[in-house]
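Here we start with a single chain on its own, the form predicted alone, put down as structure tokens.
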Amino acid sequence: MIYLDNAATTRPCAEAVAAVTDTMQSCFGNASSLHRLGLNSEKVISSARKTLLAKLGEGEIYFTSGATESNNTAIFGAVETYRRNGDKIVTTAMEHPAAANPIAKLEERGMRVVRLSPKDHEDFEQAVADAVDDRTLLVSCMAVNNETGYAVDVKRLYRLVKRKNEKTIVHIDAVQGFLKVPLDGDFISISGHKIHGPKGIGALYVKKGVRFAPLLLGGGQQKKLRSGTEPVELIAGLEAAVKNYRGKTERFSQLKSHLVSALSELDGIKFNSTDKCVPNIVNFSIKGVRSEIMLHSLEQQEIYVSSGSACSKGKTSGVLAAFGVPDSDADSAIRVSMCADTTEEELDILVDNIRKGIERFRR
């Protein structure tokens, strides 16, 4: 099998695999009781907090049950607690839909949005930061989108917005960025299964000093702010991801390097991944082939793409469009996303089935 949809998920690391079954084994206890049992789940919880600070900054972690949840608590959360600030929401057309759709929520109930494309701005970040006035409440911005590998740098993006509003509150999409890129925000929604971990685990990172409202009511965890029992165990699956993540940019660059160099050695191939892209993801176009045949007819051979975001099912991307993708192409795009594990040997099997897809399918 080669396994080439990493930004769809990833396999989880064996550390992980170990840390969730171990835990479940030994620690397992309610961390809300004071007992022995409790209070070594609670070592395990605060561990984790302590990994993922020391990456992101100083802070507060919250556990979430995936980036799906730590978006919507902070986006709704912002906008609730700091809803005197303004009524406008600077966002972007590339979001993912656990992002986009809580902002058109929020449109719906009054807010005012500017949704801005790549495509449409050479200095991308100076663009929305120049969107943002004394009325702009919330700016929410991926760092690394999905399905092209487009990466924001949130850091300058961050400076950029609070020099020109400091009230106005950055949440970041760090999905596909998180110990990827370098990281800035208010906010910042990570998940466990997009970096080796398991699945239905995820944090938001809350900068010192931010406030936002809860999104769930309940029993009291988590300061209050995120109710609900911890999963011990998928927190410590969570840590052993972050501590034992070998993804390298100079290794991901050396794999795009070789997939790119042999794929423009086929005809008809165009590409949508540019160079403000992380090398980890390479999405391109086959003219003339849909990208679910090519999609079908590379996993008979058990090789696994993608033809876009997981989330999307295989309708075409509406995403593509705000990097100036026309429809035609969209539908015949194919993501490649890389782990520290691929080879170039599984992407020069890749294109060579590629090769032979085109030969029967292009018309």
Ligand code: PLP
Given for the second form:
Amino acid sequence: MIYLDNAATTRPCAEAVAAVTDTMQSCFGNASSLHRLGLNSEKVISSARKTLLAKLGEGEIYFTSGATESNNTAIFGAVETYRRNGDKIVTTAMEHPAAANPIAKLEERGMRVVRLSPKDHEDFEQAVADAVDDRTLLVSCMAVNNETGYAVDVKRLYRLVKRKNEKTIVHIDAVQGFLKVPLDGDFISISGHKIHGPKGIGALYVKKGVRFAPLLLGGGQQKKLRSGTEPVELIAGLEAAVKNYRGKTERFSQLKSHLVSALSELDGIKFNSTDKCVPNIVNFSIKGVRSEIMLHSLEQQEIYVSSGSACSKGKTSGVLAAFGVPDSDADSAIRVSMCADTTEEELDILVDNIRKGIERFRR
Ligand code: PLP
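Show the form predicted together with this ligand, please, because up to now only the form predicted alone has appeared in this conversation.
Next comes the full complex, and the chain you just saw is listed first.
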């Protein structure tokens, strides 16, 4: 099997699997229990919090069911808390539905929303900051786009937005950027299963001094801000994944140049990922061959890639339009997303099979 769909999800690393199973067996106490078993579970959670804070900065960590919940918590929670600061949200046209849909819901409820596309701005971070005014309550911008790998310099974005309006809250969906690019934000969303950890666990980082109203009401766990018994085993798995993450930008860059030069030998390949993209994601269109046809033909050889975003279940990606990709090219877009275990040999086999697919299917 050649697995090249790591932006959709990753294979859990051995350390994460061991942490989940060991913790399930040896540490099953409810972290809220006052006895020793509860304390043992609480220790696992505190250790994971420390590990995440060491990567993200000074603040708090709330464990969630994944980045969808982290995004919803940050967006709805910030708007409820800071409503008096304004009625405008600045966001992008490339957001994942896990951020785009909560924002659309707030728009239905009367918030004004400005959506910027990377295709329209040479200096995207500056463009986002320029759209911020004294009525802007929230900026929500992803760190790395899941379909093309387009990377926003979110540290610079944070600085520029705060310079324009220090009261504006900045939320970063860092699902594809965490452990890969430098991050900053008042809220940062991350997800376990994109970094070789378990599914169903994510976290929301909240910068020191930033507040939010909880999404879930219940038993008052996690400082009353995220109710629900903490899944200690998944939290342990997430921590193990973070500690053992092996992806390296330099290695991904080598793999990307190998892939790009091999693909460039084929006729009718157009790259949708540019130099502004992280090197572990390469999105390209194959003229005259629909994505789904190519995807399933590769699947028969046990090569797994994606057409656009896996979360959009094979629908033509509206997000590619934000990068200026015409519909006809979006229809034939393939996303290859790599991990630390990806090899040049695997990429050669992929390209060879794409060549065969083009010969068979090109219209
Ligand atoms: N945000 C981005 C950029 C993503 O790529 C994804 C998943 O594909 C999500 C959010 C949703 O994350 P989760 O599956 O943890 O809810």
